[in-house]
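So this first bit is one chain, no partners, the form predicted alone, shown in structure tokens.
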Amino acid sequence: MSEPRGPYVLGLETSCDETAAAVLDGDNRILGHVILSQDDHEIYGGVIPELAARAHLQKIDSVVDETLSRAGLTLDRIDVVGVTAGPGLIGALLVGVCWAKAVAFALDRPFVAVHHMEAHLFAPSLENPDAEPPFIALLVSGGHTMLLHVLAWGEYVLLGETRDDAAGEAFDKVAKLLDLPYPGGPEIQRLAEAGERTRHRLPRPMLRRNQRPGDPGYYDFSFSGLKTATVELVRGLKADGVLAPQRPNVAAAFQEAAIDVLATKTLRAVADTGCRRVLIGGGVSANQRLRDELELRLKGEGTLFFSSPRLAADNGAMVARAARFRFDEGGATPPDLSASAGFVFPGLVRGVA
């Protein structure tokens, strides 16, 4: 492997619950990654926006040090300062919006605003160099839910979004609804692999087999019927005296049908485009009964990507690269710009495949 060279890019992750930065060099590879996971929310069973916000605000400067000290540079050897703008929580933007701001005016480097889902898209071409565009992107976390026809880096098509609840917020309401700890994806995933699938059914929101293209949601997700629904499920388990022996069996019958959507809804998009190159992003993109379900469906025919688990989380080092992509294609952004939950994804064209 060759000698780390630069430009360096810092990325900096400040939008929900995780503080992350991460150093990578001229050639994309991550020299330094850290991520610090707010525990604080679990006994709350979900984030809470302030507590965030004061969190990113106590460790986001002891992060940045430990990831500059795994890179084995200094901060003045930074050439380009990234952090995420938006979407996200509002305060916990905040912080890390200013901090880099601040720390690029005072070195006097370019300041480039990211949006955290283009992001995500980035994160799976960090580990396989194959995962570039042309490609149906499945991005889904705890916030959103959406479906995209990538033709090139910066140019998307945006084929379907949830209506509703995104895939992770769906995930997470349910763990609750199980006594399961927070953050609830990968708990429901491990609870699952104890139950049965068929064992109850549940609907599938928004998909139908006389649906067409064309049709109004075709490609869209709709979440909270099926949360609904197992909630009426638990209830009625409960008032049978038998829902501890059944709970692996409804986070087995939840997570089939949330990924059933998922995975019908892509390959919609493939074989209507033409595309069977797909990739998925984000913290739901880890689960791996989905990654199975996709490379099942795509029959040997077509190519999945996806991150490792640490990089489908929300991370600095997917910030860095869409970073060095925004930077290149534009330049820095504007210094007067400010952090905000509705940041407009660049590029991004609401169309048909």
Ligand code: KG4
Second form
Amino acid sequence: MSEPRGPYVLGLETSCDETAAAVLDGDNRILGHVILSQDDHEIYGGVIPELAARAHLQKIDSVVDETLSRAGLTLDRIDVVGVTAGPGLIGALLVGVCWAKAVAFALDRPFVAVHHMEAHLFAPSLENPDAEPPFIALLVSGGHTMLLHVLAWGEYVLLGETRDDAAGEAFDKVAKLLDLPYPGGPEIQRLAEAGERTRHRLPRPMLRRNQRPGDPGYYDFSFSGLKTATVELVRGLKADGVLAPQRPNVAAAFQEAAIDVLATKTLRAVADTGCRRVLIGGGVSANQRLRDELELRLKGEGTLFFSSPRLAADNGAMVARAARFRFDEGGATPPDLSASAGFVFPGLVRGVA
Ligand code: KG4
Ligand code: ZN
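Give me the form predicted in complex with this ligand now, not the form predicted alone.
Below: every chain and molecule of the assembly, starting with the one above.
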């Protein structure tokens, strides 16, 4: 491996409950990488925005210090400071953005605001140089579910998105229903491995065979109805006194329904665009069943790109990579830009395949 060279980009991520930082070198290699997850979920059963913001504030200095120490760099060697400015929890976002602006100002370096979901798009390219556009992207996280046709970096056609809950949110809510800890996605996956996929049948919301491109809902998702149907299933099993032995089957039925919808709509985009390269990003992209199902449906005639679990979930490296792209495209972000829960996805247009 050649010696690292600049520009060195620091990426900060504090949009939800991970305090994360990473440093990339000029060749987008990860020099240092730290993710600190908040561990009080077991007490609260989820993320409490106020507590998340306070925890970021307490941890951000030490997370950056550790990242720099792993990278073998001091803060004054950083050339660009990138940070997630939205979407996310506003208090949590503000901690990262204020920190990044203050450091960029003190060092006289550019500050670059990044959209969290654009950052997820870049994650697979950090481990696989082929994970470059064009591709169909399925972004599935705790806050978002989006299907995109990525023509080039910065040129994103939004094909569909969720109309209510995000995919990860549905996994988390069903996990809670089954008394599993937060975050629920990995727990549902584990429990489902011991279950029968076809023991119970749950609905596939917004998925009908007779839908055509251009129909409302052809590419959109909805997960709240699936969650409600799972609540009803669990209520019935509980009333019959058979919930305990059926928990793995419920987890498997829910996971199958969610993945069937995600995979079917992704493959529709493949068929309609003729683009057989598919990228999955966001926390739910760590789901093994989702990966297996997409591989199966691509039938060896396409390519599936995804990240290792540490980069599929929220992390600073993807933020640094997106910041590098945005900096190369348009330079520094004006210092008056603030964190925003509704931060606009740059380069995104609504469209049809
Ligand atoms: O991208 P991410 O780390 O944070 C957000 O941007 O929201 O995604 C977190 C979500 C959580 O809802 C979590 O339950 C889900 O990703 N998740 C999974 C798996 N691992 C994490 N969902 C399904 N299967 C998994 N293996
Ligand atoms: Zn995320």
